[in-house]
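Here's a solo chain for you in structure tokens, the form predicted alone.
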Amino acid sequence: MFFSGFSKLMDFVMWKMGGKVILLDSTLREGEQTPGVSFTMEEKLEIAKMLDDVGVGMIEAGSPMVSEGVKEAVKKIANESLRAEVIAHVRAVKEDVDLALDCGVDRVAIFMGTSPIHRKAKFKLSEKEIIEKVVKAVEYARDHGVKVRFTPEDATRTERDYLVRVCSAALEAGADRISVADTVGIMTPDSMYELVSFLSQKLSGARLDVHCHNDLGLAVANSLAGMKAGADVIHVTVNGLGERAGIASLSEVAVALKVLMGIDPGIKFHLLTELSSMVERYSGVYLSPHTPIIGTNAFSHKAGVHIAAVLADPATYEAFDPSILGRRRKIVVDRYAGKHAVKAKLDELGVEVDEEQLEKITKKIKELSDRKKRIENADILAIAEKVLGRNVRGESPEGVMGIVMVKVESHVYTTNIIRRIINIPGVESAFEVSGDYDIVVYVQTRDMSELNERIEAIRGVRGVERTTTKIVLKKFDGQNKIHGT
């Protein structure tokens, strides 16, 4: 049901406030609940400002009852005069609401577990007692002049009739929004669509959010299904951070809305990669290259038949133009590459060849790829020189080896940094070490200019604090032979 009927979907989009959907970012609340993640005050402020620049409509700044530091961060963010609505996330407890009010936020988001397992195991309260606590907290917050959202935690495992009763009570008490929380990520797009449709009908006039966890990898799909069914706010985090497997990713939801549904979520797409990198650096949680939208491989093409088609028309193997994000497609040349890919790479490197030469170069690249894990531009140029019988790179001095000592930021896992550094061309090996520096990297290059490029690439790795480089003057092997460099 969810993945079909696009004509009906577009009719729905025209009806929904002219396609208006708001993205609520919870990186500073849900995202900080990721194991191992703890943002500093300065980092939180920087992330909040960047989220505002990117264009999210709401920012969940944190839960002020967690600690004095979190409360202070929420207060500072609320006082930044951001365009986005700033929200504090609290329990259905008067003291928590007071902390949120003291922060000066635009909205208080009150949550309370409503499913049978939460009522019995977590609270040991009856259905009636749960409703009473919710109503008191909502009324108290509204009496103090702030907007209120009520979140029935574990809504997707709550009995339908009770879910309607507790949400209706919250709305009558003054809440203007209900957040449908798929707390353990058990929904499918069809079941999420059905639930939100049901609540849209039963809670007449209520504005609905969806908060979808990614335990089964369906958070983005479920979020879009909930939006299609009537919700106009989707909860996201940068890089999909959050408890366990996290929640829906900001970049994935934003691009899917635009590309698949024709809805403009008000996001500056060209800033998404920069925002992702910032949060990677501050969280210490690094993305897989395969991550959709913002992963390093998201627009890379390797198979020969794919590349030939992409060079003819990118739409053959791309769902959308990467320029939306300010990115470019990458052609990977190795044993899978055909003549089209090799020709495109040679054109990029400024090397002209005829058909016969192209055939020979392609064959030798495939032969080298069977022996070498990664084919670099230098390898391609060396092969081209051998086939063409002439220098295509200009004069190069003898090779230069550098030993680069790397200091890693204290909150970042050293192993994550090494994984990125060893993929930089020219890096021969890298070691985790003790002492003043965390990593030692051996880099082999053709000349000083190339070494400087590699050093800058290492410095550019997110999480690297500083580097110191030594140039190798002489190298001794196991037989005490001396090699000049």
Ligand code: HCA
Contents of the next structure:
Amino acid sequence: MFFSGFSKLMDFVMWKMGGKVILLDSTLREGEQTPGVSFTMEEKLEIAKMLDDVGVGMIEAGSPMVSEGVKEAVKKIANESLRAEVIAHVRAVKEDVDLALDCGVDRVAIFMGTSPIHRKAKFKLSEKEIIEKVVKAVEYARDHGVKVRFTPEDATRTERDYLVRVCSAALEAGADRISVADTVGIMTPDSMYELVSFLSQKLSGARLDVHCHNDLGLAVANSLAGMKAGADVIHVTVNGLGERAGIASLSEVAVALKVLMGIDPGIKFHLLTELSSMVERYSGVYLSPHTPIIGTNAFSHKAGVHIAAVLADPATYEAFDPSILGRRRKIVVDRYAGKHAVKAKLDELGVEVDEEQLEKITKKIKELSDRKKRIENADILAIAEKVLGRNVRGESPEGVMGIVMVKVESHVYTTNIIRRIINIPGVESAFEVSGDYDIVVYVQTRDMSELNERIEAIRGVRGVERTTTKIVLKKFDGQNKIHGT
Ligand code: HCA
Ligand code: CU
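Given the form predicted alone, corresponding form predicted together with this ligand:
Every component of the complex follows; first up is the chain already shown.
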């Protein structure tokens, strides 16, 4: 306990000296406001611990008034002696603050709608009455020894003079941070920069957070602009979860800070992909393959021209080196590929060819790709075998193929599960089938341990009841030839 308090103090001192940017992760609060998402207690604890390992400075653990379960989870997380500051999110009412105090959090984040539309439609309270409620709640929390952040909800649609008044009152009552919430995601980087600069000046350099929603896809850009204007805490969630279109994504903000702005947010970048898949599994919200930073395609190159250039110097078509995330670039081979790409792929598969064989293989891949949607490693190996006239699969380090049979829970829609499963790396095809099992998945991996990982990932898909796996010992192509010509 002492150590955790001391290290938090040191973090603060370091932050003050270094002009550091702190990431506040709200996956467990804002993220759980995503439709369809409810984490279990165990999942919440695991996510919180992983966030702490990753190194975010603050964890918004939940809103204790939501339910007994949420409150228990906030309490457990607060008692984990994490490095990160643990925050409970509460309304400006005594009962909510009491629940947060009971959880033993480091800080309460008190929020209250301040825009004209919130004042009128939600509270039916006057400007003055709202300020009174905020001041009362902040004072009450401060009197009980916790740090307080105040969030004027819908700040970006609140009249400027009123926004300054309500924030000043909260600061005077003892809040030490204000969160500039773009609750409906209507800012642009310019307007966000301007608003944060304005508040920073009018509130005499008060410490500011930015909380940007992604309704127009600008959450990351707006967060960076707010940071440039003086905010030092950026709110994020893993995979950008949150109400409606979510908020700024942790990995996007972190990587943009590092590679575009030269700012180190103090996190372990190589853990981001794992964190993201954990949250995909526990939330049941799966990323599209072209999601920046963590999507399966984020470092894949396809056009022949791109691949030839990338093989000479990856920077030709990459914003940054995937190795900072512990990821590798991927060469995709289909009809867009040229000889360079096919050669690189064959090298990766451990197959040696001469110039003439390479040309033939490339030509056959293009022909097959005109007829088949997805060219898999197995197709390329089959074509190589035909051209070379010998078995090459034994030489391939991509050695283990698995056939995983999946039974899904009775209430779920099988096609939805398949959509998730096909995004798992190594899964080459999946079939919806009749009989004891509902789905058959064909997985291609380098070795047994990778196959095991893939099976675990399939089992982790929400709605999967059980699996059984067969290892492929030998593969034969039928008369109707799926592979080659
Ligand atoms: C909400 C509240 C909030 C609060 C943000 C914050 C918002 O509407 O659910 O406390 O910084 O977007 O305004 O998430
Ligand atoms: Cu929000």
